[in-house]
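Next up: a single chain in structure tokens, the form predicted alone.
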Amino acid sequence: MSKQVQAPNFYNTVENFFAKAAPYTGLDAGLLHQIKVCNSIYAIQFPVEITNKQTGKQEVKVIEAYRVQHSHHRLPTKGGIRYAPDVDQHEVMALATLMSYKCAIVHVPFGGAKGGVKINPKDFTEEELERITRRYTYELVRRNFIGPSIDVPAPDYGTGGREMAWIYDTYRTLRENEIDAAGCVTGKPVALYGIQGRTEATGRGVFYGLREACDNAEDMKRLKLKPGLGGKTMIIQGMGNVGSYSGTICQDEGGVKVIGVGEWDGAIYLESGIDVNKLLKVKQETGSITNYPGAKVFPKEDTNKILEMPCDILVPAALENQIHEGNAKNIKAKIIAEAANGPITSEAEEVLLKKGILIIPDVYLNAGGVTVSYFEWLKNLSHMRFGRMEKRFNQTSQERMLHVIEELTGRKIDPDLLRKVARGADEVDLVRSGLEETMARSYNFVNDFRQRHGIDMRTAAFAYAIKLIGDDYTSLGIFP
């Protein structure tokens, strides 16, 4: 089945998860309908000039693009922009809907939104991509679909800091007197009003969320696993931004053993363990993860077989609908950590839950990106780097305290240890601390809801988010 056929099912999947969770919210049908539907949908067609690779001549190509704002219960709305050849309205609607629930779960004061441009970035030169990005931004500006108090995009599949810089520059050119213009988009390069820790944020959030889940002794006992993340085996599908950071951080800071990795062009499996840092170098140098030495290789046509290999933790970090009715029965993992958006269909989830698999849902687990985007947005509105005011003060205070301890004990503290202990927090330290606190608190809120109602983690996450959004609508009232 082609991606074009599957994409509308992604939105149906999100609707099915909503329907399953709705009875646990206590909200009436009218309010549930308001929360469910997408408030604003902007479908765009615009022309750009490109160079025909065969003829070398300039020609006009019409680009199809979207921006969907799911919920206006809180403003601005927030959500990434993806560049992919299979983008369509239903997919963008599904992703915007998930964004509303993600923001609610991690208590970030945004409504959900999402954008998509139907192109394969590999088919265009950098100059052409810049032209497409700037024209897309212009279309958003002219329809009031972007702005620091209106709608704030961010990177998603196929985009990154480069595209966000183009969006910011286009916006500030068109809104030259807006002092908070840098807050119109997040995920910008650090040197251009971005924030340290944003690139790794989604992957680091996966690590923090997984760590919380694996520290739950009751769940681990049921799964016949020892509490804690260390020593558990992991398979990752997708070595893009999210998959690579999830893998390296879980390996380096969590003690996980990665035994399998899948990509679009093949997969590898090595029971003794794969060094993810080394794997990323192999991919960069050779163009493919399949060149990793000593590993069993799955060819391109069998790459998704890696999902069915035995492991403690399976991390789908690619695209949606990767685990479906056709392969759900073959999944052998004990925990599935949804680092991607919508990797499991609603039909497949029923099969997985009956098998006793613990699913940590995307609507919670990959919210690290929007959490740190929130921090970047706050930085842009305050016009000040985090830590600038307090770092030296805190460092000096801690040094004084340690010197008092030296005087009281009569023992000198090693200068290197003193500098390490007394060091004030840099921006990245504060960002990571804020992300860790957010993921830990949100896990506990969702898990408490799950235990109170005796339901699975995804249903609890959806119901918890819907209830929070419903509380907002109830408090705000209906205007006029």
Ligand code: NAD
Second form
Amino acid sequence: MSKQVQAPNFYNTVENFFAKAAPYTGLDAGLLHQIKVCNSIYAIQFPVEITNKQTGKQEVKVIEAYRVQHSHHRLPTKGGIRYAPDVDQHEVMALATLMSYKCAIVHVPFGGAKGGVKINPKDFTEEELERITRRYTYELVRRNFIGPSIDVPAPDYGTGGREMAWIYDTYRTLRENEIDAAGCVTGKPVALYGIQGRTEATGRGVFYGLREACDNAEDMKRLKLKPGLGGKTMIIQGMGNVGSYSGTICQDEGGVKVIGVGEWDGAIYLESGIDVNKLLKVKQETGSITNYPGAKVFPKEDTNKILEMPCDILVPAALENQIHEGNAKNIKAKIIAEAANGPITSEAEEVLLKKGILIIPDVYLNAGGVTVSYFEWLKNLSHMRFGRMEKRFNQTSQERMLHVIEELTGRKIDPDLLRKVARGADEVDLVRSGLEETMARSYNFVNDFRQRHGIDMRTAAFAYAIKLIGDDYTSLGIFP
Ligand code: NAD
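Having looked at the form predicted alone, could you now put up the form predicted together with this ligand?
Whole complex next, starting from this chain.
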């Protein structure tokens, strides 16, 4: 970002979006205030022993960390844990707030929360990261800020299944009689009470959401694009969990052509198309996406210029405040798909909307992660894999039906075809189907609200979510 432009605090951006949406909710000022504020904020500083890389000596390092529960209208609260050097209280508050709206939009019965640990994971060994994660979890347990019925973390920027496994193990050690302990955190490895399809879930949700948006003929006509996701060009910023799955799934299942990719150490652009699967291999083998053969390379200091290259769909999938007052006017994409949380500041959004760009907001588009986390939590509470009871039963019923058809028609069905058709669903099939249904249904709810009020998609998504949370409070009443 250029030095002269001071990006607004991420939390202010969320407050501005809230203020813009509030008039469309019909809720009174007091209730709106209650929905807006963060209900509980836990700020922690704890020590860990680390090895000084220069001297090789053990030393104490104080770690700053947070857990914020934005809304208790539904319990447990839910939201990822971020490990990043820029974490601060306001960032975690903003992310927790978005989680409440996100859960409401996809009809997942949780309040919103978020955690943050102010570290750059690259500065620590795996053993040190484990110590930090376990100590952070201990602090959450101590203050009752974690538990299957209280608050359930998940992965976010800088964390993944490995960290979730450490959190679960620490929790169950401290709460040994808790039969539902595995439900204290989601995004766990599949072998450790996780669920098939969780790692890809946010990216897959981005794909389903984008597909819905591109099937909207009216919007596509306005943008002078053909309806449908297939054939559209895409630029992605960030090739981590969300960016890589968004890219591979949109490419392999949606027929999208990825022409640009940005990372922290540089960006690449190739008009004839980048094979995202090959790119991920290059990144893994050489350590950088910039080694992808044949592409124009933007050096580290210019990596964000990739956001300004022409394309149909721009997918920010890294961090917040990436499109701001300083670069909004240069954005040439027709659609911005917010895979990351808060990539556009509220000032930038006004510029982009005036340019006619369609913004598919984070609170809807990246809700695939929390949706599948909800499925994982349900699996943990039921102590059984999805599909275990009915898979064989469904398969046998379908086989019987096909045999009846054979008898009635006197024609034999090819055994290969029979095997393909008569098939019970595995866990991953059910997860993907539940996610697809959720993203399609929620798109329609938000889009209906948008059309009814003649407003932009983010304002509609916020207003729709705030209204649902308001309805909860109205039914619950205020204690005491
Ligand atoms: P991640 O850590 O797996 O990946 C982030 C990637 O962005 C990394 O590869 C990193 O190198 C890259 N990056 C950092 N700075 C960059 C820059 N300036 N330019 C380009 N790339 C840069 O994180 P993630 O889990 O994929 O999260 C990404 C975003 O998606 C965050 O905003 C997060 O809050 C949001 N999100 C994540 C999930 C989830 O399930 N993981 C769910 C919803 C939303």
